[in-house]
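Consider the single chain below, provided in structure tokens and representing the form predicted on its own.
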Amino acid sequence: MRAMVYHGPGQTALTDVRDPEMTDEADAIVRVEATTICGTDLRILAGEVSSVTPGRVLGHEAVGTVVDVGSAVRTVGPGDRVLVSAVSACGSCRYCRVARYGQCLGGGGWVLGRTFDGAQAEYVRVPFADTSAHRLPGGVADEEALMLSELLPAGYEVGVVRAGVWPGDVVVVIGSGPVGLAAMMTARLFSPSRIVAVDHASSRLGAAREFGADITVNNAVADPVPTVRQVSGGLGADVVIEAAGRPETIELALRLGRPGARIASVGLHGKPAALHLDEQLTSDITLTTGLADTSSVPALLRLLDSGQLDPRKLITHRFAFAEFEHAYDVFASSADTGALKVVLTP
């Protein structure tokens, strides 16, 4: 089969590799019919993820059709259209029992495209298929379901849920990339009074307005603090979702929140960030971090099937599988290309 293979920092290629084989009775083999590229894949190519070794098939998001299952698999079978979760779950360890699949102790967590061959391929082996592959409703299209493999759960679980968005809250989202936009879209489910989007790129702020932002602030031009204070009765934001992953945006999040604010860091950080606890000690803030567990996928699929979510707006580019290398270039140059999410079909 053809697959995108990592050959070391800065080196990847669409290559012929062996088809995957089941190695456990809980496995399933899925024929990939839609996949995508994640910002984490770019970090792998930059050499920032040491657990990914040369020869690994990349990718951890896919939709496809089950072609074979192990003897222990009960919830999906050959012929089923499924969403492959980016996070695998053994289903029985201490963390999986409380739906914290990202911390799985039984061999799951983020393994696809990291320690297992991934989903940027014609076929993928899905471990723990009963808990890691989700049968799709008949009316849900492949590419819209694909946005639920990791992107929407990241914005929803790590941002909206962990920050505890409530009706009437003033919510600030720093960073209007794909995860920030997913946070805005799903925050709307909880009826906040205002969503304020903060970004330094005017093009992304335009996208933020389409995804639910009431107010946008370009922080390359203006300090967003006065705007947030104005719409919050002078207090500051109830919730700040930091989705940019830079030291300066964590510091900005602390400035934007009111005393007692809930601040959720969703962005992937590659450098240390200062928390200034000497200043924040009396602010009574709650700061949360983490990666998506994807435990929300069944609920998000129901919202998708009922028409209450439309993640297709996140898709800006579509490519054939043979164009995978070009798709990586487009995605990596998002400042120039405007790419949010790209979809590839074999």
Contents of the next structure:
Protein chains: 4
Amino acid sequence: MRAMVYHGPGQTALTDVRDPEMTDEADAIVRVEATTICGTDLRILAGEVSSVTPGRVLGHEAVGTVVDVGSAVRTVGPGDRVLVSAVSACGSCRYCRVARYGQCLGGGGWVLGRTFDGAQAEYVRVPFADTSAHRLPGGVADEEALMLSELLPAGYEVGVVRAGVWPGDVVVVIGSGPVGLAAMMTARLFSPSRIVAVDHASSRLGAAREFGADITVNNAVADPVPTVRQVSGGLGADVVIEAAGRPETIELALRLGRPGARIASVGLHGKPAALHLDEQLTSDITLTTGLADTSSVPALLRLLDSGQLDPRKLITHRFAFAEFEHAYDVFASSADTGALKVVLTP
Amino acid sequence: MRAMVYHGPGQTALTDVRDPEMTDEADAIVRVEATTICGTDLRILAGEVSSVTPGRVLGHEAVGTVVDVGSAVRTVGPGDRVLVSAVSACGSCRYCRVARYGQCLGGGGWVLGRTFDGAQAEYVRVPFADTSAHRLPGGVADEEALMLSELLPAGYEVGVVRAGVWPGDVVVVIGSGPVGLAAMMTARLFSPSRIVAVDHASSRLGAAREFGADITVNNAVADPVPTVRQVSGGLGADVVIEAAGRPETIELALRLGRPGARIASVGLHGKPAALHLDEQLTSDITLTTGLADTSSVPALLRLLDSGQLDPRKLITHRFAFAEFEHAYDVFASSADTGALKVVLTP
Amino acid sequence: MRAMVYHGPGQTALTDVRDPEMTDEADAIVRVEATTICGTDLRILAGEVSSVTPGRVLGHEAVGTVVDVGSAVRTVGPGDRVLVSAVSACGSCRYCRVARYGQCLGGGGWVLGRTFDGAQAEYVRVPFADTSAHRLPGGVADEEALMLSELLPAGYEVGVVRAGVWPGDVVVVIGSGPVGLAAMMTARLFSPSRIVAVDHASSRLGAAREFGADITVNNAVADPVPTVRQVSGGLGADVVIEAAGRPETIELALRLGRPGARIASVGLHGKPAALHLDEQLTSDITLTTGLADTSSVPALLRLLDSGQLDPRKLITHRFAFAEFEHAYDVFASSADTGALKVVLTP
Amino acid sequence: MRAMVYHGPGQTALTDVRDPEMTDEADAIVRVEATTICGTDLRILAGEVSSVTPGRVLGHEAVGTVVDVGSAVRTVGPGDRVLVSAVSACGSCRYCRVARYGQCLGGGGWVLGRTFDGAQAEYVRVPFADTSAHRLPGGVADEEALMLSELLPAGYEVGVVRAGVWPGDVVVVIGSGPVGLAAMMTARLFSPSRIVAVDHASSRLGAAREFGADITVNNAVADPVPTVRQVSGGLGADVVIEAAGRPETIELALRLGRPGARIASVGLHGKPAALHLDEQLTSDITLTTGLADTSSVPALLRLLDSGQLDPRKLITHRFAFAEFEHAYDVFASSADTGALKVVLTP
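Having seen the form predicted on its own, could you now give me the structure of the form predicted together with another copy of the chain?
So here's everything in the complex, that chain up top.
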């Protein structure tokens, strides 16, 4: 089959590889009908993810049809249309038992396109299929389900739910890339009184308004503190979701929260940030970090199925599998192309 | 001043009474600019509330302007436009310390229009003004704030919050009177996948659809169980809010919930219901009852102020104070008049 | 092998049956080294549990050694000493994903000794072994682990945790049979200020004092309300755990709680109880019912291993397998024999 | 009266000052019968707390008898024995309404001995007496109640409760000064499987064992990571309470927690710490900071009253008021004197 293969830093190419085979009775083989590229794939390509070795098929998000299952698989079978989660779950370790699949100790977690061959391919082997693939309701389109493989759960679980957004809250989201937009869209599920989007690129703030931001601040030209204070009765935000991943954005998050604020970091950080406990100690802050578990997928699927959530507006570009290399270029140049999510279909 | 006075069962009349005077340093006197009638007022009128004695000025919901405050009042002062909560709070007892004002042990709770003269009058004395009156943001209209004196908090706190409505849930609301409609409207704040309204009057179910119900079932003509099963993958509802107050509706609520369901009773019950623990024991149910605390008023006011909640559609009739007796008739005949909330203004 | 077999109402006998065989790749076969009898087994024997048909090997609690596992089993293997949970868990259904194994939709739940042959036998087949058997730490004795198959989790999860016992609470436990005693012992883990045990048999109240009750009330001779009021500043209990299973005990539970009380029913109820919503409505009660999930087993095992919990005092009698029929008699006559838990070993 | 007065950096002395007078109808005047010195007082003395100006009477912890109350005070009166909380609460601001008194916006919070004259005096004026003084049960001794003015609530609320200690958890407490010991003592209320105390002074680790630590590690001589891993099945601690207040201890806390750990900082930090989000991001950590609210005082008083908690072992030295200056010296030299809490009585 054809698949996007990592051949070392800076080198990825659509390559002929052998079809995946089942190696465990809990596996399923899925024919990929829609897949996408994640910011993490760009980090792999940049050589920043040391656990990915040359020869690896990339990709951890897919929707497709089951073509084969191992003998221990009970919940999906050949012909089933499924969402493949970016996070595999053994289902029985300490973390899986409390639905923290991202921390799976039994061989799961983020393995697809990292330590296992991934989903940017015609076929993908899905480990622990009973807990890692979700049968799709009839009314849910491939594209919208695909946004649930990782992106929406990341913004929702690691941002919105961990921060405890509540009706009436003032919520700040720092960073208006795909994860930040997913956080805004799913923060709306809890009816905050205001969502303030902060980014240093005006083009991204335009998108933010479409994804639920009531107010936008370009922090390249203005300090967001006065705006946030003004809409929060002088106190500061109830919740800050940090989705930009830089030391200065986590420090900004801490400055924007009111005493008692919940601050959730969803951004991928490459460097340590200073934690001003000397100043923040007295502020009753709660700061959370983490990985998507995709434990929210069943609930999010119900929201798709009932038409209450439409993540398709995250999709800016669509390509055929044959154009995969070009799709990487478009996605990597998002500042110029405006790419949020690109969808690849056979 | 003129006030609606309870003169004994079946007898209430617009009567000349003395203006209220402050009797405690924590009191405020408020000039009433909008008030309304509650189903409980009809129960008082029917002689069913023994704590209300003849001569009492009725009413526990008001919006108005502070004209005087006691020397211990810090947070509101003359000229402030305020929402008067139906629930007064001493602020220091064990229950008030955890924001369960409805259970206040220090002289508060539901006292207005019950053991204290109430708000269906030109002026009302508000006890514990610091904790029982809320200054209104400039952009919030009297009428919409008035719905927060008791009705929206009842549906929201006792129904939606206590039942823990969560994004993607299937929610059933039994009873489409004002409290049931308030529950539907505020359940929407948490983005359930479906709200199913159940009532035995078709006219009320029409209103339910306007307040957020996706599906309605007239249980005078059809058992709602199959419908609820069908929209919940065969399991039953995640949440049932019982807002009808009859033994058979609480029993229906227990039948409609899935194993693990949270069932919140908001209805006023006049008779005991049978609790089929022999059948329900194995169902992991959680059943809650209770009183509004109005602890959610600040958050709901923020939602009004940001335009995310519009409770004015609960208001079906408007009258001048002089028409108060007629307003009672219209409200009491809601089956004929379609009255939900009637608003009285000077 | 020899096993206790249900031969119809009133008839159970130690019988020669075929050894169990694996029928699924997720199964394990465990050699039973300690087992016990549950009150539910007596109900089966009385013919009250219609899902149990003649020929069934009884028993759902065991500790033993794995002798064989199916090819899909990852976490336990031959030679491992394991605790067999009374509740089997498929691990991937909606309920298992949130650790509510008692409601498993995928073929688990309480199946051992009910719809599958059980653990009162030399060998038992354990379905879904990865999620339904727990490897034992070296320092934990068979007998103490056995109390975690169902009894302690029932008192702890369905009683203590669901009711939310909190440091400083006044806790009432109604019923001082094995489940009530398990609730008292595990309520102590949260340091309530007082535990009040209520039972109508003085002998049981003596046991209650050994399991953590500070105060006991024989409700055959005295109304417990004044005592509970007195130790709770006049308010009523913060938490009531109902472990007696009669209509009058659930009604007593509702009377003993303070406004805002959490009331957890752990008792097995054979008849409906009256729910006085007309009186309780205004009391902000939360009433929960349910089944043990045994989701707490890993935490309870850590407490056994560190010596912070000693459930062996629940064991009043010990027998060899050959004496199984006599053990049933002793257990069934607990009023005379004082039996709490009887342990059977080869 | 005689009182300990701050006369500028390094200068504090027992000084004659005027008796306090009520300035607000919500005030109470309390005759101090026991008071103590806090680490914060030493920071004031070192000139590090800029909000404290010369002439201020120090001290924020007291037990005594009410001698006078303002006209708005309802819950305490002359002759009542009371605990004076270190945290005053207006009772009606946004934070007080949710029992976060430490963040009071209405004139409370930590004011005693900081911006108001304090409790190291014969008499103290207590603002907002209804919410800031607690009547003592008859059986509770002055000394033990005094430990609830701030110390136990700090360890319990900011450490144990905010971190969510749960039965069976492995808990690490870094720092074995008074706050760390209070955290250990109150962590025991939730029955962790193990408490590991980490400190760089062996003498303090001896105390730790008396306050509930099962295992101690002197991190001046050994890295605590292997020990914590070993008692936690290789994973790391469930909860880390950081009570030492240095950048390296917060970084150690982050290293000691397992993925998903809850880390509560109770220490007073003078400098920023590095937050290794680049490494910790993937670890699902929750980090909390904060101030004591003393909202737990009623529950802790119930535990004292029922004899389930004995904080008197925190008291190492007792002095008469006349020896106040000496008491400061003893407390400031705790490394030599072994002082934990010193109690001063008339």
